[in-house]
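Single chain ahead, written as structure tokens, the form predicted alone.
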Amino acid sequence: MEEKKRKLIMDVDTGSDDAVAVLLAILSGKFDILGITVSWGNSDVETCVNNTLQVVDLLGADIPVYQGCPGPMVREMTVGRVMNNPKNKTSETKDGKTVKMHPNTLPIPPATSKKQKEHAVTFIVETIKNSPEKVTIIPTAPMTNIGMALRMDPTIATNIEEIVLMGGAVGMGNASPVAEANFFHDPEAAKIIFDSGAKVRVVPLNATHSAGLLKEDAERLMSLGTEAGKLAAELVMMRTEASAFMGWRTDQGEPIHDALAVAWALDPSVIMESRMEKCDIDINGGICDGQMVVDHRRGYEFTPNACVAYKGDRVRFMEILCEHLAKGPKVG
């Protein structure tokens, strides 16, 4: 009997490694892909759902794509905020050249599709509440969309299966010393979803970290002779032309922080240790801003509301990315 699908949302801001996440989502044929939804992030709203398009268009999917929300529900409010912290950098210039993390345009051909029309929280509200199966939600952006459906209509926790969320870092940072890029641009965002009530298994930095491609791990997909994997390889190189540029550690291998989250959604062998854990979000605006806060103590009143990844399989990452991006399109 065939394994049944898996009802899904996607909600991405596609840049470089949710562009991965797609390829891989969409390739895995273990996903009823209901909608992508777009946020702003690693670019503008109309730049990110322009990426997805195009990744959606290389592949042939009939998968409708959802404009969202253009900028943090509150965050950008409150005087000073921004302001008081730093810049999350993913480009630099040195000497007139310039490397982005993220390009404005990916390496494919443009986007012939088109964008709904209806607006993406609108369709994720509705859509989970007349859905007569549970649906999974796979969040890698600032998490706006899925925020604001949540206050829109908090009764739909009730009828998502999990939310596999890219975001926050334990004793770590890249937005900041302490706070991952998806959770420092919209806090309060990230905090409705712990406090949803919703299972939530949560990818941060640590187990993306250790789980990063390495220049082999890149050409082993460009032979893969796919389009899919042409694009992966070309995204993990420019990331980690653009982390050696800007000073960052190469050695490691280059995280490819959002395709994990699906590969987990996945397999769950590609994490090799995470905890249930009890976590909050820092919505206060000062020099945590956006931390993710994890409550390590036993003892105490402890009621945990996420299981929290700690270390990836790089290995196991590698093999499910290879067995599905060898999938669709050849190259030429």
Contents of the next structure:
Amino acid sequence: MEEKKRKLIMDVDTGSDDAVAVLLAILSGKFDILGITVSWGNSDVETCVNNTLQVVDLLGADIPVYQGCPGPMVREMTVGRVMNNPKNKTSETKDGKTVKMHPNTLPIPPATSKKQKEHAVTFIVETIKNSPEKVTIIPTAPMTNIGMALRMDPTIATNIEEIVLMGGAVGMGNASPVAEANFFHDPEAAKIIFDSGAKVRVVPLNATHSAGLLKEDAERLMSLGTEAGKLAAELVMMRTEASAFMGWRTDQGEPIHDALAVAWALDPSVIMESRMEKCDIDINGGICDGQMVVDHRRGYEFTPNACVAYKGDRVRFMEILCEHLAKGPKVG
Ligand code: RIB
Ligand code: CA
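Please show me the structure of the same protein in the form predicted together with ligand RIB, now that we have looked at it in the form predicted alone.
Entire complex below, previous chain first.
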């Protein structure tokens, strides 16, 4: 008997690693993808929509794409808040050469399909509210669209199967010394998710950096001979080169953050270490703005609200990617 597919909404800001996440979710065949909603983040929301449509079209998939919010819920309303940390660096120019973590257009044919007319947030609210089965959400962008949906109708939390999100960091950061970009860009939205009562699994930088992909992994993806494998390989190499150019640590390989969240939703074995934790977000606008605060104290009265992944398994991650990205249109 065929395995029942889980109802899924992805929320992305495509984006190099989001593109691999979308490829993996679609090609896995394990999800009934009700829609892909798009946030601002790696670029402006229109660019992220266009990149998402490119990926969906590459696979010839019939999945509706919805444009969401163009900026954070309230973050920019606090005077001086955004000046507390240097801007997240995702591109650099040296000696006339510019490299980018997230290209403006993906290196695949232009999109031919169109975005839906409905706004992403209304789609999320109405779809979850009216779904006969609980819906899983995988957010891999600033949490604005999901936070707004939970704000519009907090009761949808009861019809969410789980939220498996890429965001946060414990004892590290990328957008600031202590905050990860998806949470840093909209801290209030991330807090709304943790306070929603929905089941939450978190893939923070700790997990994604421990399962970074290597040059040989990119070569293996390329050798699959599929459009999906080729695009993933090119994006892994593009990110690897950008990291090296910007002087970032590359000894653990290149994190493909968002795809690890999809892989965990597909297969628990890709995460080697995880714990139930009590998570909160600093929304106070100071130097720790957007930090995910995990209460590690024992012997205190608190109820954990999320399962946090601490360590990923690169070998298993590659097995999952290779199994699924070997499907779909062949190159040439
Ligand atoms: O910090 C990593 C996250 O920020 C990923 O989702 C990446 O796509 C960027 O949005
Ligand atoms: Ca992303």
